[in-house]
Amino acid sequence: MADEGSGEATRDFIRDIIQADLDAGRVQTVVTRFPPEPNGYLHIGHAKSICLNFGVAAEFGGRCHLRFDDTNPTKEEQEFIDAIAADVKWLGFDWGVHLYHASDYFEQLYAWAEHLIGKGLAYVDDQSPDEMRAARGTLTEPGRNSAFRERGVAENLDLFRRMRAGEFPNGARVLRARIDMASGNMNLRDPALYRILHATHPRTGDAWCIYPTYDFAHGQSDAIEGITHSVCTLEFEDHKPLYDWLLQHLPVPSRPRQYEFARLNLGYTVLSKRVLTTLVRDGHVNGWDDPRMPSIAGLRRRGVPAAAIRDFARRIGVARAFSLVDYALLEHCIREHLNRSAPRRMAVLRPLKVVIENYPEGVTETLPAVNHPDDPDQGQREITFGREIYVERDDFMEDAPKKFYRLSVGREVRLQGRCR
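Chain above, on its own, the form predicted on its own: structure?
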């Protein structure tokens, strides 16, 4: 469990890396990015990454890009793109002119795929997904080379161009990198770079029927944008050798470096996008912004201040080790910020009518009450007092014990309200 003091100690891990790069002259301007896939709404776990990427860029005088990883049109929608942009803005971050989409680079990515084919580093594979999965091997056994692995450059280029032209159905062929089917890292066993998907894209429409995989699009998009520090969660640590391999073998304009940190694990909270999507799709909640959801939209609708989420991200810090953050810390941050900012109001939930018999009938008076006891700048409001008032039912007892300081027969009581 993270505590209030742990953030300052663990957050330096990314900061130290960036500072060392600046001191050594490896980096002139810090450029980070937040690259969400628009297949759902953002949740509190994404908030940690948003605050980290935008935060460190601002701290070191750099910039952070918002880039949508829109490489899977079967799951992505414009609604999600709009919601993600709105959530990042609401959290208090601004990407300025640096809003990008992986689809902006589809033509360049395709050209680089042909470059790999021309160098003998990629080939078109006709195996079915099940056949490729079976030939991939296990963590203890090497994979088996595809029968199509030794196709010549000319044949591979012809097939790849025909894939782009739409000659083949979904799943008929994929473009794979030619790396090492015996590698101990499963991600280097000839990973897929392009697959056939006859689907309409939210931005490019039907211009494409082949789409790059995340692994192929991500690092190259970083390079195109001049990203200096690609900061991501530890689930991508095993993908880093492939990230570096692609950058090494392509004529990219820059060489970003990837760094990993532990994702947010919040007690009693489901942060799996797959599960959250199921909750929405099957009608268990009233949309992504249902106040019961851990989505940023849900938290906003619940009344959580953006500043409280930013403070929460700061306090939990950034480390590589797995940790489980107690939900109570998030609640503490929310209460702390609301206590400072929220105007005060009173409500009677279980009303009990009280008649003040020695107060004149038909007469009322207006009294001032402060909106916040510790913040005079929030001003005052007027409350009405008269012969009939309502109190909480639990605040009255006919036969009260000695230390019952609320309303009782024959006792004096003060009504709640601070006036100036």
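Keep in mind the model is a prediction, meaning the values are calculated, not measured. Positions refer to the first chain, counted from 1. Here the rigid core means the biggest group of C-alpha atoms that line up within 1.5 Å when the two forms are laid on top of each other. Compared with the form predicted in complex with the RNA:
- Only one of D289 and E398 lies in each rigid part of the chain between these two forms; they are split between the two.
- This chain moves as two rigid pieces, and the smaller piece turns through 14° between these two forms.
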Second form
Amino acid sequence: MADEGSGEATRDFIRDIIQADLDAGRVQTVVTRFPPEPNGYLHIGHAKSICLNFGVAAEFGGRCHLRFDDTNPTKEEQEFIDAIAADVKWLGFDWGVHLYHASDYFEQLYAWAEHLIGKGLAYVDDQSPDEMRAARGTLTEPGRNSAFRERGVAENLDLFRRMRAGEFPNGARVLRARIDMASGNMNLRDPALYRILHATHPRTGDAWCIYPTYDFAHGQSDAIEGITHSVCTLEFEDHKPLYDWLLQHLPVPSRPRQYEFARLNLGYTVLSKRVLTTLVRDGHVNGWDDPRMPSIAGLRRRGVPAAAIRDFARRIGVARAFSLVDYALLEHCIREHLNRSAPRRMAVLRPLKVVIENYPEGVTETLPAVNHPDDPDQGQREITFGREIYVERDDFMEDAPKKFYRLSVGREVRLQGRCR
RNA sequence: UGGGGGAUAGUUUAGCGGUAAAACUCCCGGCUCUGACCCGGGCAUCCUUGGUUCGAAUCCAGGUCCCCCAGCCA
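Now show the form predicted in complex with the RNA, given that the preceding structure was the form predicted on its own.
Now the complete complex, all chains and molecules, led by this one.
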């Protein structure tokens, strides 16, 4: 993907890691993935991840998959799935035949859950959500083992199968990994792997009433697809030990590695899906593609070229330090791309009528005006000129200072498009 | 006060032991049938303290500050 006009090859720690893996022969073909949850539209923050994942794959001759992380049917919709695919495509990326859904792997994931139970590494917990929370401990205090933690394999298997069969209501039981309730890493305090959710899934419908959690689905999905570099944002760093623990205890077909980078923060801009969803849901904006939204759809509707977004993503770089990018950089990228292609037009927002007294009355002439000063191919258009014209109010000043180059009393000015 | 991660110009990034680089912003100036674009020029005690070294932004140790984690969200 050539990002015209601004293109030195970028280098960052992710690309360095990949290059090293390639050089050392640890991986033959780079395979990355962009894994959005279809619970909303994509925004400029996702663009950073998309450009990184697809960009890296293209640069190293590998491939990038588009995978919908659809493990929570209570907040996901087909509309979002369609919009996300359209936005990624619009941004200029192509996943080819590699379009996947975590839900494609539900049967396999379920089998692996039973595998874990069989090895005594997972158990069905009957505690309520509140009880589980209370027993989890705090950041500084260890948690307490559940009374159901020592349940036998046979009973766990039976209960888990009945969970799948729909015998229990939402929240009645949950399948948990048996790791360490005293771990300093909260994600290792027997994390939930499967929960009961009697909800209709946009793709699997009512085939399931138990769904895998992000932790139980992500790494294994990566492994199934042969992802070599699973790149995500920093807040998942604490999940990596669990990601690795699961891959280590399951007979997965490949061994992906997770790497984290800092998510994008833009000045004066909300990039929280939760908040953006609220704005749309409560009608504060006219939908996800409202031009005021920082969504890809909103930017597109505002007239922002995809190339400008790609350029922006390239310029902000990829690192692990928290950052708050200046909105001016985005604006600069947009202007730079638009300046090269946008046809020029004239308009007055606050009109001030000007009568050219030494120009004949009742006469009108048609003048040519170039559509783009630096691009003859964009041709010309015609504008009408006469005795009466309108200029911007700010372009006139009766008693103007020395450096005022606009219309003033007793001074000469030239009109654009009618220079002479 | 548990665990994990991070600190380089106003902002974001580069630098990987040899004397701080780029982009954006901002300021000064030039150019201009868009005061746009463009073109000159300016803007850094590399968080801190100590150590190792001929030499440290880079290595080591201690501080300080910032971010993330207690969903059956992702």
